[in-house]
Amino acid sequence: MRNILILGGTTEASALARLLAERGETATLSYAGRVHNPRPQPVPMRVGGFGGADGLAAYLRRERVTHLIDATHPFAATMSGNAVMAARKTDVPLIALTRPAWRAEEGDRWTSAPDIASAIAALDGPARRIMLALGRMHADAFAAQPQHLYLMRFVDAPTAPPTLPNHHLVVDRGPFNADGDMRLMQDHGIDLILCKNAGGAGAQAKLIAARRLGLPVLMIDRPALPERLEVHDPGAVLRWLDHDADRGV
């Protein structure tokens, strides 16, 4: 009998769990915990780290996990190379469900950074009003440029509010469409879009937003992670649960 065990967070984890509640496998989701209120799920759910990649490969072993999904967010770069280390260290399967990076489209104004830090370097200059669209987790990193507007949207309202000297702060869970943000890059005078490559459609609203009012995007490249076998379609997990998986492939 399978015992699976799904890094989660993102949208496709959620989907890839419903699929496995309606198959009757046995399936435990894992949360980071940087969601306060996670949505309910069909399978069971465990919230917060394991303790590193050794952590990981106890948890494995203790629960005697038969197969290993990271559909964790493309930049959770720390979870993701721990699940590589961990599936060796126990010769647990593992493949990774993730999403495509986006690709700049015709009409589109972006640039590139390779990281955080390059980002908020390429901020310096003028005052400007900016969708700062990368959740919580670096928004306070931003305040080395305390000149422009920031303007933030998060799933839950923080516990503390961001250090940003000038930002307004929207609460919202999504799923998002391009009218509605262009409404709000227009409502609050929005001149730069700053986000990650995530990747996906669920994100994707305030890019074809940007490229309809011509904004630029400084768009953060994703980080390189290790080598291992990757899918787009919760379809192609169960598939490979099915048939690879079982032989050690």
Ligand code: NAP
Contents of the next structure:
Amino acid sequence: MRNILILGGTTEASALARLLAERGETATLSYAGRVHNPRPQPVPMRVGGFGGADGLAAYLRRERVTHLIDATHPFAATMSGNAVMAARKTDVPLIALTRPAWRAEEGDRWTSAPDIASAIAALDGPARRIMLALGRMHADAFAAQPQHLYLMRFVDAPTAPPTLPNHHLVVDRGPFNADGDMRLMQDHGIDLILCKNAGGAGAQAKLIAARRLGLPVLMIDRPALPERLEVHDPGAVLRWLDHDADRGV
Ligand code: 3Y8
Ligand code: NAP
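Having gone through the form predicted on its own, I am curious about the other one (the form predicted together with the ligand); can you provide its structure?
Starting with the chain above, the whole complex follows.
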């Protein structure tokens, strides 16, 4: 009898949870607890950190997890590193369900930055009107470039107003759509989009909107992640569960 733990927080994690529930698998979806009302899931949820790699290893043993699926966001590098370490400590088979990085298409005006600090440094210069599509956790760091107008989008209303002097805050959760993001950019006279290379469809709307409006994008590259078995499709996870996981592939 399998007992699957999904490290969630992405569109793909939710799609996988639906497939596993339809097959009657025993699975739990885990959230960090970053937002007030995480999306309800068709499998039991758990919310909150494990207490580092050792805490996750102890959870895997205590709950007799037989398969670990890391379906976290590509920027959740700490969680993914902990998953590799905990899986190794406990011999629980691990697979990562990720999405390919976005790639610029014909006519896109992308420049890239290796990390958030470099993106902030790249904003030196006269005031611009920037769609800061990074969420809440890193927004305050942009106070280092206070000359710009920042259009920000958070999942939850913040308890304290953002510290950026010149900002407009939208409270909305994705997945988003291109028409909505185009309207948002036009209403605020946006002249630069700044985002993470999240991949997937849930956050892609702003790139399609930027392309249609001919706007430049400053794309933050993904952090390095440890070596692990990776697939891009929930169906491939089912095949792994049925054929490969127990052979250690
Ligand atoms: C808590 C759980 C699903 C998953 C939906 C995806 C798509 C919509 C687009 C923009 C970009 C951003 C942000 C974003 C998207 C999906 C996916 C995705 C980007 C939820 C969710 C949790 C979070 C955490 C949250 C972060 C924030 C990042 C907003 C659920 C809704 C900007 C990432 O307030 C905070 O602390 C928010 C923190 C990490 C990044 C940040 O630094 O603020 N996601 N997002 C997860 C947990 O507790 O474990 O309620 O569904 C999930 C989703 N957000 O099942 O439908 O698959 O990527 N999430 C980014 O990509 O840059 C918004 O605005 O254009
Ligand atoms: P992170 O920086 O890699 O992780 C920080 C700590 O948060 C981890 O060490 C772990 O705490 C806890 N954690 C993270 N994901 C968890 C999960 N799914 N279940 C239980 N604990 C978790 O992670 P993050 O970037 O803050 O992302 C947090 C969550 O938001 C993840 O579910 C991720 O998929 C989702 N998300 C993140 C982004 C993003 O831009 N970063 C975008 C969309 C969704 P302990 O060490 O105590 O175990």
